[in-house]
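Presented as structure tokens, the chain that follows is alone, the form predicted alone.
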Amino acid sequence: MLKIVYFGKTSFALEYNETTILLNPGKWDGESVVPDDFNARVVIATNQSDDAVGNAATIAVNSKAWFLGNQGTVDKVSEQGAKPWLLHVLQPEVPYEIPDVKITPYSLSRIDEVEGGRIENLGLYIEIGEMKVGYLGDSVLRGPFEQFDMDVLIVPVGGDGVFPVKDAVSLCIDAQPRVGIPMRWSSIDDPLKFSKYVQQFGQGTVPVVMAPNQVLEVSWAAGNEFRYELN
């Protein structure tokens, strides 16, 4: 069984057996979304913006976790005090593997609304236990994710430099994950629209809108029956 814990915005933890992967422990309005004492095996930020990196350095140091990101993100976390031997630069399409987990990053991007242009953002294809999870972080591009077999797809829906709702829904329609989870919205209308349109047009994809501190449990029963439960 895979447990998906939602902290808010783009921050999630994937928990399988004794392994916990923390994704984008960002800061929003100066506040950390994830507690400093959260215990993780691996911490990943998909880009170097504060709303993705947040307090990743503190969490990595406190839990002696590996930190993964692109070069700019790793440099930022290093400057914030993460130990060099815990840092690993992810290269696009080069898998990172530990027992029970394989993480393949893909080069995507988000729009820099302050300075203009684009900021590199890594989309992650995570194979953890028997589950396949797509996580796009802060992306305005779908890249190759429409082609992947995914049990769970976690996708931004807020506009504001990332996918608007219609593009997130379109990706779910094309990729046909078993579960689609929206994130990073600024208006509650965004996830509600995502859920409505995925239900109408998603061809078997179940939309799951998570509130902070909720846990989604997903599993395969008898090897071929996909089950999910939101707590």
The other form holds:
Amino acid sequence: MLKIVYFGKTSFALEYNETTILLNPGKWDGESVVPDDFNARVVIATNQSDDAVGNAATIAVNSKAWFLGNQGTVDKVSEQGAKPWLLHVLQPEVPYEIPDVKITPYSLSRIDEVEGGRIENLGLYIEIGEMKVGYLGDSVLRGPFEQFDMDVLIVPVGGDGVFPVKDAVSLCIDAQPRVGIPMRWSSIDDPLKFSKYVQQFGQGTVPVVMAPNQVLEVSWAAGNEFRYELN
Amino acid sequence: MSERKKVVIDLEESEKVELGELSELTSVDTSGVLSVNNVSERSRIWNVKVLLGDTRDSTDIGDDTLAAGEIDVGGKWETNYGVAVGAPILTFKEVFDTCGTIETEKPHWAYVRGEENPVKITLTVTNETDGELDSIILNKTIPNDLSNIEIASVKSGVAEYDEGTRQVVWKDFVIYPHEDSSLVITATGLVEDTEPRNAGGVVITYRGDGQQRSVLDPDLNALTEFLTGIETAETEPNTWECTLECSNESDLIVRLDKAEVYLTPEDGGEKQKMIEDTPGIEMEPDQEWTSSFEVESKSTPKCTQDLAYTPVRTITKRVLGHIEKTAQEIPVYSIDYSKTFDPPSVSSFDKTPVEVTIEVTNNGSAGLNEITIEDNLPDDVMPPTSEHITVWIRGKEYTGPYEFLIDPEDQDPETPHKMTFRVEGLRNSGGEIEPGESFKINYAVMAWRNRPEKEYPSPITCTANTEPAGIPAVVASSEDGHKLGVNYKKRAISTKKAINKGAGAGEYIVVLVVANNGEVTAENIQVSDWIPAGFEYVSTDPEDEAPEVLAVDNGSNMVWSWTRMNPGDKKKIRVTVQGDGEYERREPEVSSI
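Form predicted alone done; form predicted in complex with its partner chain now:
Every chain and every other molecule in the complex is listed next, the one we just looked at coming first.
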């Protein structure tokens, strides 16, 4: 069974057996979303912005976790004190594997609303246990994700340099994951609209709107029946 | 033979009735005049007393007996009184049906704006008494909003419409006891604004001879010129015949009710009643009446008399009625609507959820019982599912029953759909939609890869009706109204090709770079590149971009298919081919939507 823990914004932890993968422990308005003492085995930031990297270096150091990101992100975390021997640069479409987990990054991008232009953001295709999870991070592009077979797809909906609701919904319609989870909303209406539209037009995808500290448990019962429960 | 004259007691009672807009009784005010008329040409009557007894109880008369005093020849004494009644003797009902061509249990009560309303007015009068009612005259005012006035039917009497006064006058008929009569008028009502209209008042007058509203049953006591006396005549010695003689000296009929004669004994003692008669006869003018007895007496008998007589009375009575019905107020039903798309336009070749909000507002003056919205979705739009439609009434979310139909019953975005929303029976559920209130629905559709050169009209028709339903109020867009805007986003799929020599003899590396340089996602991209005859496909880098290779007459074609390329996406493919001869260059072909 895979546990998906939501911290708020774009921060999630995927827990399977003894392995915990922390995604985008960002800082928002100077505040960390994930506590410094969170224990993870792998920490990943999909881009080098503060709202993605946040206190990743501190968490990685405290929990002696691997930190994964693109070159710019790894450089930034290194400057923040992460141990060099725990850093790993992700290359697009080159899988990173540990027992029970295979992470394949894809080069996407987000809009830099401060400097203008685009900055690279990695979309992650995570095979963990028997589950296949798509995590787009802070992306404004869908890349190849519409072609992937995904049990869970986690997509931004805020429209602030990332997907607006319509593109998140559109990707769910095309990719047809079993569960679609919105993140990084600008307004409380965003996840509600996402949920409403996916329910109507998703053709099999179930929208699950998570509140901070909620846990979604997903599993394959008897190997062929997909189950989920939001706690 | 001369006329037999009797004193006339006359009861003339009047009832003044007011009816409300729907013919409901709002007041009935009944009063009467009781008069005593001395019809004599030469005889006064005096000490006149009108005897009412218990029959005065239905009136406001305070005494059982009314003293009328002296009434001279041809004179009259009268008194007024009030009567308490619950209902008039003639009842009236007006049914003003604004849509007489549709049969319903209850009449239609409002005009629809801007349409020809087939008005049917039914006027019914009913005699509630055991006697006939006549001299009935009914005046119905026809309002200016009505035209084509026709008398459709009249059960009795004559009814005519006067164009000059705009009055229908119905008269010359009698209504027998407990029967009714009716008049039906048809007209066309046309109103162009929403101010409530006046349906025209009704005034009825009628007369019921021999009828009365009170239960007064008056009688009369009076004196008039009447001669009486006792003649004593000795018929034998000491035997006397005593005769009471009465004579009506007036020209009125007088009734003699009592005649008594008492004899005083010679030796004193109590008087003896010698005549005790109650003749009860009505004496004609100058008619005499006598009664006698014999008595022995040495002296002339001493007799006294006690008489009771009165002029005979007759009673006449009638009821005069007046009914005034207040004009019914006829409201007007009318609707307006708004329809919005949010966003109002979508990017071409994209999938965009669009919120559709339709608000139907009651801008008339009548409450609405049902509203229907027919909304048409063009193709390239995925329609909503019923569970995701939100409805508000009066600004509050409505959770009551409503009907939703979609044709065809699917979510196929390639087919136009017609959706129907209907809410009805509001009067008996949450209440009618009153003037100024609105019915609003919201739902989402998914704009589905809309093409910039195409138009996407989404016309709408809204209807509303009252309870009972008549001609619907309709407001509709034009057939090409409410177009969903499509923002043209440039598509630009770029293909570049290079042919480089490979490592071995006859080996070439064909490099293809396919990029989406446009502003919109491209879908179903297909790129094909030709391999000349004499050469064969060997491999592709990256491997997962291997093409489908199809043999053609002069070589083979490599075909790549991608479902989607986002703006900025780029694919670089290196294909190794091997063969003999000259590797002719042809440009790759690309297609997409």
